[in-house]
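Below you'll find only one chain, the form predicted on its own, shown as structure tokens.
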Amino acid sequence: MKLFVNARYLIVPVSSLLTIFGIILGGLLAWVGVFLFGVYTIIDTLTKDIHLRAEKNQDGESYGVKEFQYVVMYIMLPVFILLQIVLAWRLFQFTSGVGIEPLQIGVLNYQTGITLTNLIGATLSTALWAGLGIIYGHELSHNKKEGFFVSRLIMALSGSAHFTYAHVYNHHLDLGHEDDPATAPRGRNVYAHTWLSHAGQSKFSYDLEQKKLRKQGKSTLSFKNKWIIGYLYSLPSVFLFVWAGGLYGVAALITVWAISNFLLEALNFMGHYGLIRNPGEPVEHRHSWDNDNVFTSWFFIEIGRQGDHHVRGETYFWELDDVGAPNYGIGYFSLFVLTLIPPLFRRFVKKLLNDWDKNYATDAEVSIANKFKALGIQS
């Protein structure tokens, strides 16, 4: 049981390595990351009615092995770095005009050079799996020691090192009201939320550093500013892609960062859309949407158990459990597809929000919800 409980969270590490391997081999295999994402969407949809509780032994102790899970999370940093390196290598081949020729290496078919079509596939594959680094950046942000720093480095690969501070000191404290950029209010779509949340969290991190440095009598524009340092962590990626592909490299990196941040903010969007917390009231299970079908739980290392996570923020992901939080009833992959089409998502979530207003919200929260309805915003 202990082996199973720990191994089941290896879907993303294994898939990331398969994506890297596919880009290295070239040809149509450069698209393997996109293919896997599609397959997992189907699996997630088919398993939406399967739910499991946190696994514990007879003494109530979790089967999760902390040392193993942290080693995996730390290893994912070099894995995500390698993912960008192999894409940059293929970019260099493309812009250098390396001839396309199939070679047999043992039982493997390797293709030198790369076509523009397959380069697009490699870029999209990299973007999708780099974006999923959020689940490790998120988990490690709650580790106040070396994990916090590793979280910043993982997020810097997508140009979002500000996330680590904003997530812990803004999102978790201000969840459910307008002071939290990561909470999407009713009526907002995922496309607008991506920009507004990203910019809002970055501003929070900047303001946090500015206030701290002013108290210390130091300049905001200095290398003591962790907001500035965070963006400097992203410079190796910029240099790598510019060197490897010039304008093609810039376009590839912009694509990787845009999709990565879209996936990051889509998770924020899905986790809290439309839920309201009266300022000053404690964060409770009802202030987050749960997504706990079996595949979502294993793939996203339990990030879908938002209800428990936001009440017990320091709890290891493998110990998070069903706490009776409001639940979408479908997994993140399926829900993500709906968010891409805002009218469908609003239609889907309207009934759920009405149920939340009736059965979960306090009178003060209902009053806030009614203000949205008065503006014609039902969902």
The other form holds:
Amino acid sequence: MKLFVNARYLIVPVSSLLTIFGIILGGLLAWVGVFLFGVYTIIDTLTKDIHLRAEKNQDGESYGVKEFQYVVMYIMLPVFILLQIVLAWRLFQFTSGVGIEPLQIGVLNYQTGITLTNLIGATLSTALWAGLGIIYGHELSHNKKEGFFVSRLIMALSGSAHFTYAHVYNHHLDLGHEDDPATAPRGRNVYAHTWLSHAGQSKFSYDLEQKKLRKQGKSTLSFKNKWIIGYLYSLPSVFLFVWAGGLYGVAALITVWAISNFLLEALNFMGHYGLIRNPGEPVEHRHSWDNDNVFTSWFFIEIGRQGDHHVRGETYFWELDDVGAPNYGIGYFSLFVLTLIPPLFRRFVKKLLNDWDKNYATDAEVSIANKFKALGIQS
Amino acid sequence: MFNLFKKSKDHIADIETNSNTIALKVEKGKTLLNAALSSGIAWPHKCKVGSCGTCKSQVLLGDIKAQIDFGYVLSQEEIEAGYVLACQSELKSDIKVKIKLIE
Ligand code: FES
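Form predicted together with its partner chain, following the form predicted on its own:
Whole complex next, starting from this chain.
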């Protein structure tokens, strides 16, 4: 059981390595990352009705092995770096005009050089899996100094090192309220949320640093400013892509960052869409949506157990459980596809929000929900 | 490799509360707040991730290992006076700590 519980969280590490391998081999295999994303969407949809509880031994302890899970999470930093390096290497081949020839290395088909179409595949593959760095960036943002630092570096690979501070000091404190840019209010779509949440969290992180440095009598414009340092951590990616691909490199990096940040903000969007917390009241299970069908749970290292996570923020992901939080009833992949079509998503979520207003919300929260309804925003 | 994570010894926190002093064993790797809560001590808390400041307490003696930078939540004066966030503090030595418990 111990082996199974720990190994099941390796879907993303293994898939990231396959994506890297696909880009290295080239040809159509450069699309492996996109292909896997599609396959996982289908598996997630097919397993939407299978929900498991956190497994525990007779003493009530989780089977998760902290040392193993931490080693995996830390190793994901070099894996995500390698993902960017192999894309940059392919960009370099493309812009230097390396000829396209198939080579047989043992049983493997390696293609020297890369076509524009396959370069697009490699870029999309990189973007999707870089975006999944959020699941490690998120988990590590809650744990110890070194974990927090690794979280910052993983997020910096997507130009979002500010996330680590904003998530802990803003989102966990102000969840379900307009002071939290990561909570999507009713009526907002995922595209608008991506911009608003990203900019709002970055601004929060800047203000947080400014306040702290002022308290310490230091200048905001200094290397003590973690907001500035966070963006500096992203510079190696910029240099790498510009050096490797010039304008193509810039376009590729913009694509990688745009898609990976879109995935990050889509997770924020789905985690709390339309839920309301009366300011000053404690964060309870009802202020988050759970997405905990079996595939989502294993793939996203239990990040979908948002209800439990927001009440026990210090808890390791493998210990999180179903706590009776409101539940979408489908996994993140399937829900993500719905969010891409806002009218469809709002129709889907309307019944769920009505149920939330009726069965979960306090009177004060219902009266805030009614203000949205008075403006014609039902879901 | 796993030696990196080897457990060292636990420490004792002498907790000065509003009414009495409680001796609490804090296992290596556990935060002061979690150790207190698992022993049934009504230590005030809210977020448990170091952002709200509710678990703030004053360390009078001994050393703690801060899991995050307290500077975002506590003022410079508070930090200098030994205030810590219990939800983000592991013990480096035996300590004496003062807290107003929930009544
Ligand atoms: S419980 Fe919120 S800072 Fe410790």
